[in-house]
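For reference, the chain that follows is the form predicted together with the partner chain, supplied as structure tokens.
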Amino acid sequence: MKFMKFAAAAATSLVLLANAAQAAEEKPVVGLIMKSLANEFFQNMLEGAKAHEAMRGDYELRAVGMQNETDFESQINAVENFITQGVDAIVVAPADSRAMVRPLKKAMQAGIVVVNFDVALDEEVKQQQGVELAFVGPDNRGGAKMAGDVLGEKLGKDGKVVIIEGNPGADNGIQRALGFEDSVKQYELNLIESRTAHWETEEANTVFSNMLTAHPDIQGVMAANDSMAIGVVKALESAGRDDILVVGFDNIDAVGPMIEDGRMLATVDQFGQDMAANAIDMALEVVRGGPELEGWVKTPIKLVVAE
């Protein structure tokens, strides 16, 4: 009992202290909503945002992630909590491009600056709800096409390729698969099969081994992320095939050596670490009275191949 009282008192004084500090400095508060922090990509993004907060020092960052990629209810809750807390800006990577439109509209009506990054909200739903909101982010489709084009260039017309997709329904996964298909069309490749491996190495290893058995004449593989590309590379090694080209996406550390020694042909870096930080910069501009963002503010992507 005594302990509880003490804890309550301590908590109250902490809150008071925090409020006092806030009032004294009047730093704008930015709420950052990301997807699964179990994903390397968002973990790096969070690190980047924290470093950015420390470097700029003129705003306060409150970051929220989710348990897994499909748990978008917790994102909606996070938006509502930020509205209650009265943050100045919300910077959000939506887990679902449709479900997030309505809660974000509420935030905008509450006078909060909202910046949508990483995955674009659905245009149709935005129109339906009468929401005008710019998108700051990379062109997943264009990026995938860059990697796919490298493969197309090497294989030429009628090259036999397969696609390893991300989670069915995940927007970035869909965009990347579309980008790969763009390359297939442009280089007149022969797309044999397209299957999901849920972004995961072991599943990609299994699924691709079986695809290779069914189609031993596969010449190229386009994986929607690098974790899956690693699984494909391992499958090729155990099958003793070094004649099949692999491209990936994300440029995670683990594929660095594979690009260098040629086990992978290319991957795409969309500078995830800077992505949240850039979006926060833009949000703060608007908070300080800068012009509203419009349309699609594209963030840099880079093709990574062996040097």
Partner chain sequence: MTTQTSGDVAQEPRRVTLRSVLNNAGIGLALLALILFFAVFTEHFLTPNNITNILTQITINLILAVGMTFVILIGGIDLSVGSVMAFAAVVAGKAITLPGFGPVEAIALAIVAATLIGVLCGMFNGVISAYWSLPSFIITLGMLNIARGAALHVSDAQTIYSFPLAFEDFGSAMIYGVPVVFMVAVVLVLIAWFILNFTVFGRLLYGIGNNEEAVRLAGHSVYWYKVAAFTICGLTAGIAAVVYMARLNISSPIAGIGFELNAIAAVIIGGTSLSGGRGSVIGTLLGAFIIGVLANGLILIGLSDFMRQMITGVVIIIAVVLDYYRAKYTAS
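Having seen the form predicted together with the partner chain, please provide the structure of the form predicted on its own.
Just this one chain is shown here; partners and other molecules are left out.
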């Protein structure tokens, strides 16, 4: 009798262990596709996503990034790899708002839940491809205008400014340039030049150095992200100039001291560490039978100045 009870208990234990193993195996897998991990903003985002995975403990995270801000082919390859791996969801911040629509459509056709966050996919291309996909992210145009307005208030009418733009193919780059232009119009600033530096620090250093040589009377710079703003600050330091005001976007840790000591005037926090985690939560809800996301799910932004 004792043996039978022991055998029954052992069998029950084996069943429980098997069920636990099966449950572990059935954790949904989320593929996170970010932009350049050389950018502190996306380094912070990756840290936040890993912490989120550990905190929830009910899904597996597979995260990839790009080598640099123009390496969007690696994002396309990542989508293909995630389709082959049979992940349950792909959460993506596209480097190119147009080029990423077709591969993501292929993922959706394979039954994978796709959440577009941070950078919106191009609406016209989505319509052409017959793709309906919500966007989870901030108001990039409104955020850029917040930073641009601080500069406009300082310089006033006819203040001479330049814009350092992000990737021309990325919607957030386009929207931030438009936001800065809104500030230029409202404060009647004199926009001397607007050029891209593809989100990169060293390229922004070179681009702005050339601008400064051509236009030594520049009074203000609107950089579409903080990585480029840092490149501008380095160029100003090399030129021995401390009379030009700089605003950025992202609120990465590296610009905190620059805002405190006046090398930068303002930036905009879009809470990058939370953004991917929130998008993953939304993707998992859909994976587990929740309603599909629709429209624009706005995420918060906040102006950051020395005060």
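Residue numbers count along the first chain shown, from 1. Take the two forms, find the largest set of C-alpha atoms that superpose within 1.5 Å, and that set is the rigid core. Everything quoted here is computed from the prediction, not taken from an experiment.
K.L.:
After a core superposition, would you say Ala239 shifts its C-alpha by at least 2 Å between these two forms?
P.N.:
Yes, because once the rigid core is superposed, the C-alpha of Ala239 moves 2 Å or more between these two forms.
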